[in-house]
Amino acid sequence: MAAMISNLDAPLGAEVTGVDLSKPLPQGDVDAIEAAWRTRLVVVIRAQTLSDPELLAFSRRFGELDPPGPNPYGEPFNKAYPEINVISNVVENGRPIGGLGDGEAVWHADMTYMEVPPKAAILHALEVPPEGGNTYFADMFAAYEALPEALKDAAEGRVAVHDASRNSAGMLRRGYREVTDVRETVGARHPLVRTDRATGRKALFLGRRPNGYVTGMSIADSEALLDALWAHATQTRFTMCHRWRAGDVLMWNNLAVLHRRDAFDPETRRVMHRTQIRGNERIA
């Protein structure tokens, strides 16, 4: 049976059905998944039980991985299989097992903080709270389309840079300082408006809002400029929500959505498996 493709009753996302992820994929079926998350962004497989190299097998697929972006902690939470991440509130024998807690995890996109960030992140839900810590995800080429004239003038050119100190959960990496000052902030800068190359689509390329700053702006402007957008681009006509459930697998690209995550309950357990896509081009 091949993978069968249905959108999602939201402005962007898509269900796979039809497929086995701890078998190897025909190619027809790969070929299904990648253009559902080229057209799509983000890709929904439920019912998926896999072993950490069946995890790693099928997303080599979709290209090279990367290693996950720096912990708190230094080290890596998987160390059996280092190009995993874990994302887990879980604290065994008083240490976490995994990033980013059972907090908010504000909006934002993986590791643009890096010069070529990950064109694409998979995660595999092993473990769910009963309710609370969904995802949502927003469609950054609908927002570009959407935007107000003067905004889409005011953003065209210009290059913001993409903090590297802290994660989406607010924590501050091992090794950076705290951001005084927004000109001074360390990461990679990227134009605002990225243009796709394989459609030619232009789309907002925000990153993460703490601590970002546009280039030969004043503080003020700077910081004007990014709430608009931001605003705009967080709307609910560009997002989808994703409730979890145990076995699900989401596959989204990662240089087209911005994401956040739902605090939840801290007594229930929440344990995800994460890789990432190396990107193959810098954002232009």
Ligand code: OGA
Given for the second form:
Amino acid sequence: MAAMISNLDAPLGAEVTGVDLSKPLPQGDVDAIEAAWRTRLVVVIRAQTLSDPELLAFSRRFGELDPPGPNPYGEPFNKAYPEINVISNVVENGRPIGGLGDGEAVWHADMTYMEVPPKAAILHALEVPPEGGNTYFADMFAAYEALPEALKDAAEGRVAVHDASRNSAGMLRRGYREVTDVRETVGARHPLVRTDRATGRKALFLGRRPNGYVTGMSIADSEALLDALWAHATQTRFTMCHRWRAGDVLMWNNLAVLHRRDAFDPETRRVMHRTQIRGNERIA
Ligand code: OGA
Ligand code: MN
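Having seen the form predicted on its own, could you now give me the structure of the form predicted together with N-oxalylglycine?
Now the full complex is given, and it begins with the chain already shown.
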């Protein structure tokens, strides 16, 4: 049976059924998943049971992998498979087994503080809490297209700095200092508006809000522009919500969506294994 794709009842997102990702997929299925990822930006595949090597093999069908970002403990969470990151609140023998804890993760795209950010991330849910810990995605093509003309003009041709110092749970990364003046934020600079090479469509490219700065502007003007763009881009009309079940595999278009996560009960367990696909080009 070949993969079947159906759009979620949301402005973005598609569900793929009829696949077993633990087995090598026919190229036609990989192509179908990639097409859905390109156009619907988030792909949900339920009820999978993937070992780490199987998750890696599936992920590699979409390109070369990027290693996890620096984690606060200075060594990989998954020592046997360091390309796999672990997102978890579970603490074993006094040590977290993964990143991001149990708190909210604010709206962001992954690792945009790099010159070439990963183009996709894949998250496989191994254990999920009975409630909370939902993940939301916002479509940055739709957000761009719906921008008021004045904001479109204000963003056009502008470049912003994407802060490397804190992760999406707000934790200071090893080796970074607190940012006290956004003009000194350390991280890659990218245009606020990017153009998808394949389709020519424009998207907002915001990365993350804390310590953001639009170069060449006064701090006040930069704050006002970023606040206006972020408020616009994260409106519910551009978003979908994913409620996790164990076994879910979710793949998102990191250059075209923002995502955030709700907090959840610290007494419950949430364990995700994660890969990311290397980007092929500078943001332009
Ligand atoms: C991530 C992330 C969200 C979540 O893996 O990049 O932001 O739902 N995770 O845990
Ligand atoms: Mn993330």
